[in-house]
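Below, in structure tokens: the form predicted alone, a single chain.
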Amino acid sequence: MAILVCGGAGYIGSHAVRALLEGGEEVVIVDNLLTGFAEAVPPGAEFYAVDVRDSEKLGAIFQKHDIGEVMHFAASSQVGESVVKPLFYFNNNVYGMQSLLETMVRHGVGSIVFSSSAAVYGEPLVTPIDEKAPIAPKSPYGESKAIMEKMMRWVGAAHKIRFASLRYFNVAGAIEGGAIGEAHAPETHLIPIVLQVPLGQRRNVTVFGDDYDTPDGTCVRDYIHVCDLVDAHLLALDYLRRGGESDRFNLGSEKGFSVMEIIRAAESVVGRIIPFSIGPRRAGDPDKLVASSEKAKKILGWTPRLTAAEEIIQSAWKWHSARPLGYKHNDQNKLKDQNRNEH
């Protein structure tokens, strides 16, 4: 039987994939390649460019692989584009989830690996957060991914489907040698946006605030090594197969990394002072979100081992400077030009 892993050619999928691989599992992807690249797909796996959405397209490939288990990755991810479009959220994140849970429930496929997200808590009053925070998504993105969890709870209940709902905050870095990385256009995360000024893409960096809470007066948020999150799908995965029940497990490093910090890190990576600027507040940003990754620790047996931000930036830095480009689908120069106007 094989697994499927819905997302596959996208950052984290991608990296899942080659992980499966190697503990020879058979992975079967599909992508519709909205934010996915098709070069990130490694030889070994069979890959469909096909939407979630399209059921039929879907029920064919669980007939023809004999899906037994599936990972979930595929869903839009920007907290501030979901807010502006709203409706197309709802309809690739949620009724994806419809989709692919209805072919679920028609092939008899009763586990499922979800990628959730942190931003189902909004702002939490409490950190670190853990598991019982209460669910107060300040997005649509956020309400999407806590609906999909609802679904997969009602779904699991009258059809006998177990889940594992992973909820990440800040994923970074890059697998080891640098084959794959992260890849956004626009960029919207942090890391990416810092080592872009040495690549010569961007002229400084703006930081959004310096009189929070904190330290430094920056933004404190928990970054997690995408190798490790990684870890923390396969011991989800093996957690199903064991006959483990539904749950939900927070995944973080447990650390805090101001702004400041992370741009500090990366200078000391890449040898060369980074300029930033200091910009306004962005509404709703909280002074500090930090995981309790406990539960996951305690059940799944996880323990992340790529904490330090010189680790997770190195990595990454090993990726963004052999491919300053990402993948081919990215123009150097337009990238250029819309940061520049931007600054």
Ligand code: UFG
The other form holds:
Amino acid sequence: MAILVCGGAGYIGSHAVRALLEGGEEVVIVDNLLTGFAEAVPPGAEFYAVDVRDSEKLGAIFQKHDIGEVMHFAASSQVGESVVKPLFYFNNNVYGMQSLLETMVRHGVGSIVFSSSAAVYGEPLVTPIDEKAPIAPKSPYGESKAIMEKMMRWVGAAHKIRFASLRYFNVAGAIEGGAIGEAHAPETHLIPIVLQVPLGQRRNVTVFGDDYDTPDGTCVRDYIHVCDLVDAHLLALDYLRRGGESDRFNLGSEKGFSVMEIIRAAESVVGRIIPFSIGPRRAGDPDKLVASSEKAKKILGWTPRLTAAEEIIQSAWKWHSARPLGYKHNDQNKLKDQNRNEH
Ligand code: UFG
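Given the form predicted alone above, what does the protein look like in the form predicted in complex with the named molecule?
Full complex below, order starting with the chain above.
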């Protein structure tokens, strides 16, 4: 039996693929390479450059391989972009889920581990955020993930599909050794942006607002190392294999770091001053987002290990300093152009 990893050439998916292969699993990857990189796919996995929305091609892959389970990472994931292009997000994410679930039903595949997001909670009133917090997304991206969760619930009930929906907080870092890592074009995430300064790709960092209701006035987020996140996926797979009921789990380190704390930690990792300026608030940023991951700890037996800001940034730095322009093929030019346009 093989595990189908949708989005296995992306940042988190490619880390999960490696962990699955190390665990002796047979892995089949489907990725349309819109934001993923063929170079991130390791030998040992069967790779198809196919879009999950292409149900004919997806069906042929289910036909060819004995797919027993699915891990679904394939989605567009930029909050700001989703506000400008909501229909694209609903098409790629929601319709992608529709096509995947239809194919799973047709082929009798009954379990799925799904990449959800803390974005489903919007701006929660209570911190830390547990799974009982209201679902109130503030962006088409968050809405698409909330809808995808609901689709799994309804389709799962009708067709005996069980799911583990993993609601990620701020994912960062890279695999030990720095062979793969985060590469987005455009890059919007704080840690890679901060590290662009010591890489010589950016003169300074703009801190989006310093008048939030936090100790130093800058936004607080819960940064979770990608390898800890992947551990939770393996545990969720195991949970479903043991007959676990469909459920949702928050995945964060339960620690909050402010934007300024991340800049300071990055300075200590790279041994250089990272100049910054204070800019206006970014629309839609809540003051503080910190997870309660008690449920994942209790039910899945998960323990995040790399929770210090310096540890997370150190592993990201290893990847970015080894591969300043990310992956090799033509997406490299996309990244170059993006970096150029931003200064
Ligand atoms: N920030 C800056 N300057 C920058 C970039 C970011 O100050 O140049 C700040 C942001 O305003 C925010 C913090 O750094 O306060 C973290 O921002 P990111 O863009 O790295 O991450 P977000 O918290 O906005 O988003 C993350 C995930 C999303 C997910 C969301 C859930 O990346 O996919 O959490 O709330 F939807």
